[in-house]
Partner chain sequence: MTLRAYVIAYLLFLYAPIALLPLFAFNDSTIIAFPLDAFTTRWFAELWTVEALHAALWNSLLIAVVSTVLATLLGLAAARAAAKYRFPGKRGLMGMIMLPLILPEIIVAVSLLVVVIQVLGWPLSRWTIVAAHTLICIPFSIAILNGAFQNLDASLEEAAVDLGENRWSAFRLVTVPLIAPGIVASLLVGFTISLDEFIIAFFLSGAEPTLPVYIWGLLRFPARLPVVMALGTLLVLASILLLVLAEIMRRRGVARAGLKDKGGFL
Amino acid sequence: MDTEARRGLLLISPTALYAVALLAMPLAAVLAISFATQDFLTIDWTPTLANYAEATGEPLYRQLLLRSVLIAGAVTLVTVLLAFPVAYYVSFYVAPSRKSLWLFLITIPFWTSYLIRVFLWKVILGFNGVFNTSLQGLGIVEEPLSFLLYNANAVVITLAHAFAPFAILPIFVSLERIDRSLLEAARDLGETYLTTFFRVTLPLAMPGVTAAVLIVFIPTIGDYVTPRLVGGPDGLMIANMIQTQFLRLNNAPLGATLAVLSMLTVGLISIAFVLLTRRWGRTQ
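Any chance of seeing just this one chain in the form predicted in complex with the partner chain?
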């Protein structure tokens, strides 16, 4: 090994060791404990598939996992669709000197107290909330709308808000990389504004869109605050059950199993998505 490689490895080793000790090994411990059983107050480490049988057999867990995937999918779709035009606008219509100011404006709400932001969505969407009282005040509706809060819709709206910059920034970066002369060439060769967008801009922006989808979809599965505060009984997700197993029912092995299963599900869906978009990119 040459000097350069040794110096590089030496320099990265504290951070890499930290990640091994506090991320890789703990993840391995979660996997290990998912095969153990809770024996009253102690853990019985004899390997067994009992937790997996319970987690996949019990309709409640299956339903929560399915609902989490559906909600995370809806959140991802809504977030990325809403975010794309914003990223497009900042990349194509904002003067270069003002772009960083725009990005800064977009990221500020993301950095402000997460709990309080989620709680304020409860205030906005509630029966006597800001949205309903405004609609009534304007005479648009007579009775407050009750489908806004304590269901999956509220979870989707709140999470679409929370993850906005995570979707906008990767799309913006990939739009910035597009060579503008390619778009001019397409127009010169007879494409319309719309066909240029779908045949040149969008395929070139796909890496950013893919990154946005993954960076919204994967963490969304693990949120238990939003479902708890605005989701109501029909909006609870698998993370709420993982939290309950660990902190309330004191059944870490089953909680770990649910965590492993949800990561497995999310991982498989993400891999399938990446493969599909790659194939789509090749046919373009």
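Numbering follows the first chain given and starts at 1. Heads up, when I say rigid core I mean the largest set of C-alphas that superpose within 1.5 Å between the two forms. None of these values were measured; they are calculated from a predicted model. What changes on going to the form predicted alone:
When the rigid core is held fixed, the Cα atom of residue 270 travels less than 2 angstroms between these two forms.
Could the form predicted alone be shown next, to go alongside the form predicted in complex with the partner chain?
Next comes a single chain, given without company.
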């Protein structure tokens, strides 16, 4: 290698070693444990596929994984659909001198702990919470609504609020990179505002939308705090079962197996989504 290549390799080496130490090695350890067996505190490292047979054959695990995918998909859909108008407004209608202020305001939820935000949603959606009290005060309902909390709906609402800034920011960046003259050219050629949006703005913003989808979908499918606090029995996800296997049932191999299967599921869905968006982008 020449001097410049060696210098570049030297610059990335600390980051690469850091990533290997804190990302690759733990994942490799989880993969290795998934092929072992455990008897209380004793782990037998003899390779076996029994954990994978149990994880794929037990209906409860399949149901939890499917529910996790559906809840994460719903959270992603709601979050991106709500985030896009906000990002669009900030990019196209806010004065350049005030965009930094708007982005600053969007990040305000990060100032408080994630757990505090989840507990606040329990207060809002509770049987005697803010939402039910307001509806009763306005005379819209006579009795508090019981379906707002401790189900999948509460999980979707809470996670959508928590991950909204993660979706707004990448979409905003993509919208900022769009050359405004392209939109003017589309309008000059007879396109309406609506067709200009779908044929010019949206395709050019798809990298940001794709990033937002992945940023929201990947962590939400593995979230276990929110389902535990606001999900109830019908809102529990696969991560809750993984935590139970590791910390309560002393069955780390099965917990690792469920984690590996979850990662494979997330990876396949993410790759399929990226390929579909690229194919859609080429057809536009």
